[in-house]
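Let's start with one chain on its own, the form predicted alone, as structure tokens.
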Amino acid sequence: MATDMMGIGGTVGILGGGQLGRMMSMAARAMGIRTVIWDPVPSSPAFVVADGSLALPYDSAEALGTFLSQVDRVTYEFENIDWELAQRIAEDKPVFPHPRILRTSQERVREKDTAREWGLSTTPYRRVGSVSEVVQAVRELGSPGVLKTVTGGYDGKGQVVIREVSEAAQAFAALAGAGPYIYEKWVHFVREVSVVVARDVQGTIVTYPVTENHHHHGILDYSIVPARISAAQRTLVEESARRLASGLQLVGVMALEFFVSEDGAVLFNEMAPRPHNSGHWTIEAAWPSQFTQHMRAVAGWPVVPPRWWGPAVMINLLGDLFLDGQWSRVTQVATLDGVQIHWYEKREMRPGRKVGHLTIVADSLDRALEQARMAKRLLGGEWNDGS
């Protein structure tokens, strides 16, 4: 592991063109670091404010040998790319996070086992194959439950609610062909919460204020900060977060997603080992963002203790509004107090793809969640306050 400082003009490569490797990017810019981002697309986001770019295909060897010869340490902006991959640059460069996280973080039942073996609790679960494993994991952990693909899966796709075994047969119908699967008991839950967590090669780990997540059809909505649960809750959350960044060995920002159950049990679902949609609202409302945290990892520089500057939401913009073409409208809402404008340059508007975010900052949190309403209203959308 690469343990020496990354200096003024030194390359970071990424692997991915989103919008979360677009950010990066211009934290990186920020610091003085020069980018690379190789991504299949050629029309990725990413691409426009990177110092160097590759829209070939994964499985290239050119772009391999290209992306090598240009970039002194390696990461991702995302968990589906294939960690053989990620692991073969790391024969060559340092990766961060290392390639076994990745490869954890892709595996359900193999997230959720390394989870427990930290310490962190989670809702009873199963890995099965057949439709007779199912039938026996709903009728021993019990219904109702979520029948998931192990691997792949993304903003709800991938998944069959069971609410009783009669269910089973036909959930595993409709997963057919990507097993294997995890049955999830399903978890009776007042809150949806996110902490990222950020560590260094030196292992120094700091936290970000946790984060209250709202889902609307398997896509997060918005995102509140603070979360709105006990400080007992929060301290576990953040020790949790803590606990397994220090197990993992994280050198990079991680996010990690857990519910907070009727009874007050706090209990973790996933992760993702690089910086997340629910750490935004870091980019105003927070020294330094998500990004720039990220990237001070990567590059060899200490991670520091973030500074919140104060109650804040962030607000997803995705394709449905837009599909009309009129995504000029987004401006509208730049008359409203404290809203930020983020807008991801994606040429193709459609359902469920995240185009932009809005983040709002406020003196309160009552403020900014009124200013939240206000510019979804303005948008032409609707606010949901349930999950």
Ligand code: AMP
The other form holds:
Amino acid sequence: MATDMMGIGGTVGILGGGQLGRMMSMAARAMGIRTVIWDPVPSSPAFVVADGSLALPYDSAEALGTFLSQVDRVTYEFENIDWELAQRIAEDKPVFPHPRILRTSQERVREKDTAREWGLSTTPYRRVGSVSEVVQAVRELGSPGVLKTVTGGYDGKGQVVIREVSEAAQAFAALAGAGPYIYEKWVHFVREVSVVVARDVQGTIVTYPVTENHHHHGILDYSIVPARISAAQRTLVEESARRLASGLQLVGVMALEFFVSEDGAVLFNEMAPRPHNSGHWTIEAAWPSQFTQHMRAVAGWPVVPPRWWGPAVMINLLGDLFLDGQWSRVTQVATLDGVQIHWYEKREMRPGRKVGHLTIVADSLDRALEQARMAKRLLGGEWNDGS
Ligand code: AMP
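Next up, can you give the form predicted together with adenosine monophosphate (AMP) of this protein, since the form predicted alone came first?
All chains and molecules follow, beginning with the one already shown.
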């Protein structure tokens, strides 16, 4: 299987045409690499920036044949791509990161088991399939905790908090039919952080500065870099990412999310073998961006140690802010110093849907946060929490 350096004019196929595929494609284009994007949704935001697009179902044999005939190697932009499709593609063309990593990331128990295998710490957890197993897990691991679907959950969907054992049956019923499940002991965290790690085919590994993440209703609301954690915690996060990237033989970019608990422990929560929302700030505040770094690795080019230019805040723009259909008013924030608008050109504004993001760069984190609050206010949004 060819894993040599792909030349200018080579084509990377991308499974998925959302904003991540779009930003991957824009990065590839700057490098002279072509992209062909396969996504069943004809209005996919990545299509307008790709060299070719395929709006056909993922189970279409015709689409698979066309895709394979147009690409030199393949990557994907989200975890819910059928890993068997990725595996089938890998029989013909190199797929990075390897479909085995995609499969691991799709199942919470397998994901945490794998992280533990490579020496990362997690909150206690257990796979459960019935009410009695949930009851037993709550008794043995302790409460509060959270019952999650093992597959398919994202942005906080498919999760129910269990405060005490008497709530087990109700929680199980709330997720009915979506099993199997994982019960995890609740982490009293002071920070949620993530790190983007990149590894190339030669095995070189680099990491980006650790990012602090703030969620609202289970969706990433804003990210801050540098994360406000201790130097020792930062080192632990980076070392964990390196160990997992090496253990999994990653090629490409992967994000790992962690909780920093009240007692100072750094606990792995989940991973995504692709560029990540919490790494969007790297477009303005680092070189190369996570998207450029990913395309470099996928193309067989070496990854490079990222240069980091300084503090940044990234705010997600959700459809909720523009349900009035007046989304062109996003330009209101263009007058603010240090603010870059990213707009994904999604046609439909829906609550909870990520439709764009802002990156705010400044000489100090305080100043970046000040500008970020102002930007959010100008758009009619609320600043959630007291940072
Ligand atoms: P996840 O889908 O695992 O990323 O969970 C979504 C969000 O729910 C996380 O970002 C946390 O804010 C919260 N959460 C999930 N699992 C736990 C846990 N075991 N302890 C505390 N908070 C959690």
